[in-house]
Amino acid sequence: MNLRNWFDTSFRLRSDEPALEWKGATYTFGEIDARSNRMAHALSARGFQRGDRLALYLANSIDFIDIFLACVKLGVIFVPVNILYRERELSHILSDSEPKLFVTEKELPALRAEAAAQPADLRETPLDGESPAALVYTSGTTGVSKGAILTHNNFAVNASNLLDAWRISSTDRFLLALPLFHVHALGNGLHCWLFSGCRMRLLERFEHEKAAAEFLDFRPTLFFGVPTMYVRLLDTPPDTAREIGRGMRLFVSGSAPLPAQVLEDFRKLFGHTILERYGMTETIMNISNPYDGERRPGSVGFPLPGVQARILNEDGQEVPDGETGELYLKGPNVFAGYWRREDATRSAFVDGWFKTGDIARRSPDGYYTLCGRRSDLIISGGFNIYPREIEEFLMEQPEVAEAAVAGEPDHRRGEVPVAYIVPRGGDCDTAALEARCRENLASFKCPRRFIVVEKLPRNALGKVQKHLLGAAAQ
C-alpha cells in the first residue's frame, strides 16, 4: 500500500467533514483531496514523473500540504528544506538532491495558477510501500548533511503506531504549530491528521505570545510540541492554563529532552502530564511513554510496536539493565538509507541495526532513558546544530585564527551555541562576526555569545576539550 491508499480513508469516507483550519478558512477532506489532485496535474504538466525530486522551501501553509500530497500521489520524492537555512546551507541540499523544481514563495503564484485550471480527480500512480516518499536532510555539517530516504511504509507504520499508542481518532481536534519541514510535524503531525481524519488547525509558526489565545479559540484536544514550546507555555496565567487543560486530551513532547521540572510545573499548571517520546529523522518515532500507565519524567518510555531496541557497549556487547551504551534500532520505521551515499548508509548500520548515536539505558521495568549523544550535537529549541559547521564558517573569516563552538544550557531553548574565538592577531570585532553569521547561517545556529580567548584548551592529541572552554575564557 502507498500513502495515498491510507489517506483515502479520510478523503473518501469523510469527504464532507472539516479537515483543516488555515488562516480563518475551513477545508473539508474532499477539498484537500481535490486541491492536491489539481496540484499533481500541474506538476505532471511540468514534466514531473515518479522518482523525480521536488524541493520545497516554504513556511507552514495549505500550499505546503497541497504540494506534499501531490508529490505523494505522483510518486515524486518530496524534499522539505528548513526555511531558516541561508544560501550556504541550501546549496548543498539542492546540488545533492537535484530537484526538478525548487519551490519558494516566488515560485508559488505560478504553481497555484497552473493548479487552478486542472481537473479535481486524478488516476492512481502504481506505487508500492517501499517507494521513497521523502528525502529529509539531517542537519549535518556542510557537505556532510545527508538525505534520509523515508518510504511510504516508513510514514505509514509510524502513523498507525501513533494512532494506536496515543489513541488518536477522528474526534480529536489537533493544533499543529511545528514547522512542517521536519519529521516531527511532517511524519507525526500531517500523517496522524490524515490517517485519523481528525480536524487540524495549522499555524504558520508557534508564537509564544499568541499561543494561549490560539488554544482558547480552537479548543484542541491534541498538541505536539518541542520542550521549548512547553517552557514558553509555563508563562500562561493559571486560570487560562486550567481552562486550556480542561479541553485537552493529550500533550506530546519530543525532538529534545524535556526537563523533569518542566513536566512537573506543566502538570501543576495545566493539569496534564506531558507524554514524552523519542524519534529521529532516520527512523521517525521509536520509543514512547505509555498513554495509560506511568509517563515517567526524564524517560522516553517503551519501544513502539514493531520497533526493536538494544543498547550496546563499545565492544558491541549488550549491556545489562541500568547501564549505559549506544542505542541501536531495527524495525519497519527505519529509513531506506542515505540518498546516493552508500558508504554513509553502510556505516550507519551494524548487522541490520541502525546506530542512533544516542546514549541510553534501560530500567529493569523496560523504560528507556536517553543520557546524551556520541557526537558533538547541540539541540536548540528542537533544532539540531553541529558545532563543526559553525566552527568551519568562523574559521573562514579573516580575523579568526581558531574557533570552537559549544552548547551552553539555556532555560528556554535547552541549549544555545556559544563561540570561543582565538583572533588572528590584534582585535576581533565580534559584532561584525555575529552579523556575518546572521547573514550566512540559520538563525538558531548563530552563536548567542562570542568569547575571545588566547588559546583553546587541547588534549595531547590536539583535540579541543570542549568541557574546558568555559575555564579557558576566565
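For the two forms, the rigid core is made up of the largest set of C-alpha atoms that agree within 1.5 Å on superposition. It should be emphasised that the depicted structure is a prediction, and the values quoted were computed from it without experimental measurement. Numbering follows the first chain given and starts at 1. What changes on going to the form predicted on its own:
With the core superposed, residue 394 shows a C-alpha displacement of at least 2 Å between these two forms. Comparing the forms between these two forms on their rigid core, the Cα displacement of residue 59 stays under 2 Å.
Fitting C-alpha atoms of each rigid part between these two forms shows the smaller part swung round by 149° relative to the larger.
Please give the other form, namely the form predicted on its own, since only the form predicted together with adenosine monophosphate (AMP) has been shown so far.
A single chain, with no partners or molecules, comes next.
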C-alpha cells in the first residue's frame, strides 16, 4: 500500500462530496483528484521519474496541494521549504536535496498552464509503503539542517493513528491555518483530511484579527494549532468564544510546549480543554493526551498505538517513573534516516531506538511530560535546571504574556538562568517578579536577570528560537 491507495478512499468513494474550501471556492474530492492528476502529467512531461526530488517554496494554496499530491502519485520525493528561509538556508537545502525542479511563485504560472491541458486520469505508479514520500528539513537551530526521509508508511501509520485517537471522521469540518511546508500541517493536517474524507477550509495563514470571524463563518468542529495561536485566541470576546466553542469538537495543540496557564484560560473562555500532543519532524506523531479521559496540563499524554517510548539516563539505563532522562522512540512512525547523512543517521539511533534529544519524565500512571530540549538544559553550579519549569511559573503571573528562559555563561556557576519577558499590557515590575520566583522556586532556579522584550523570536510554527533570545533583547 502507498499513500495514493489510501487517498483513493476519499477520491473515489466521495468524488462528488465537498472536500476543500479555498479563497471562497469549494472543490470536491473528485476535482482535487483530477487537478493533481493533471499536475502529475505536467511533471512527467518535464521528465520527472520515481525518486526524483521536487522542492516547493510556496505559501498555503490549492497549488501546494496539487503539487504535493502529484508527487505522491508519481513517487517523486516532495521537499517542502519554509517560506521564511532566505538565501543561506535555501542554498543548503537545494544543494543537499538536488531537486529536478524548484517551484516558487515565479515558476508556478507556467506549471499551472502546462497542467491545465493534461488528462484528468493517471495510471498508478508501482510504489510500496517504504518508498520515500517527502524529505522534510529540520530547523537547524543546533547545526546544519538535515533532511528527514519520511516514507509512505510513516505518513499512513500516523494518519491512521490520529483518526482513531482523535475520532476524526468524514463528518468533521476542519479549519487548517498552519503552514503546509511544516510537518504539522503536511503530515497531520493534509493526511487526516484525505484519510477521513472530511471537509477542510485552508487558510493562507493564521491572522488573529480575523480568526474569530473564520471560526464563525466556517463553523469547524476540528482545529489544529500551535500555542501562540491559542494565546492569540484568548483575546476573543467571551460571547464570541462561547459561540465558537458550541460548534467545536476538538482543539489540538503541538509543535511547541503549551503552557498550563494557557490551557486553563482557554478552557474557561471557550469551554474546551485543548488536547496537547507531541511530535517531531523525524517521527511525525508520537504521544498524545487522550480524547476520552484526563487531558493533563503540562503533559503530552500516552504513546500512540505502535509507538514505543523509554526514558534513559546518560549511562543508557532506564530511569524510574518521576525521574528525568532523554526520551527514546521506536515505531513505524519513525523516519527512514537523514538524506545523504549516514553518519547523522547512525548517531541518531541506539539499538534501533531514535534519540529525540528531548528531556522527559513518566508519571506512575503513564503520562509523559516534556521538560525541554537536552540542548536547552542549564547546568548551574552542578544543578540541572529545566527552563520549562521556570517558564510555566512565570506564565502564571498576571503581568506576563509570554516568557522564555535560557542559560547565560557565568564564571562562578558555569551557567545561570535568564528570563525574557513579554509583559501583558504595559510595564512589568521585574523586582516583584523576582521576589515571587524566590518565594516559589529553589534559589538556583531563580533567574539572575529579567529582560523585558516586545516579542520572543519564534519560527514559523511558533516555537521559541532560544539561540536568538540575546538579539531580541537588543
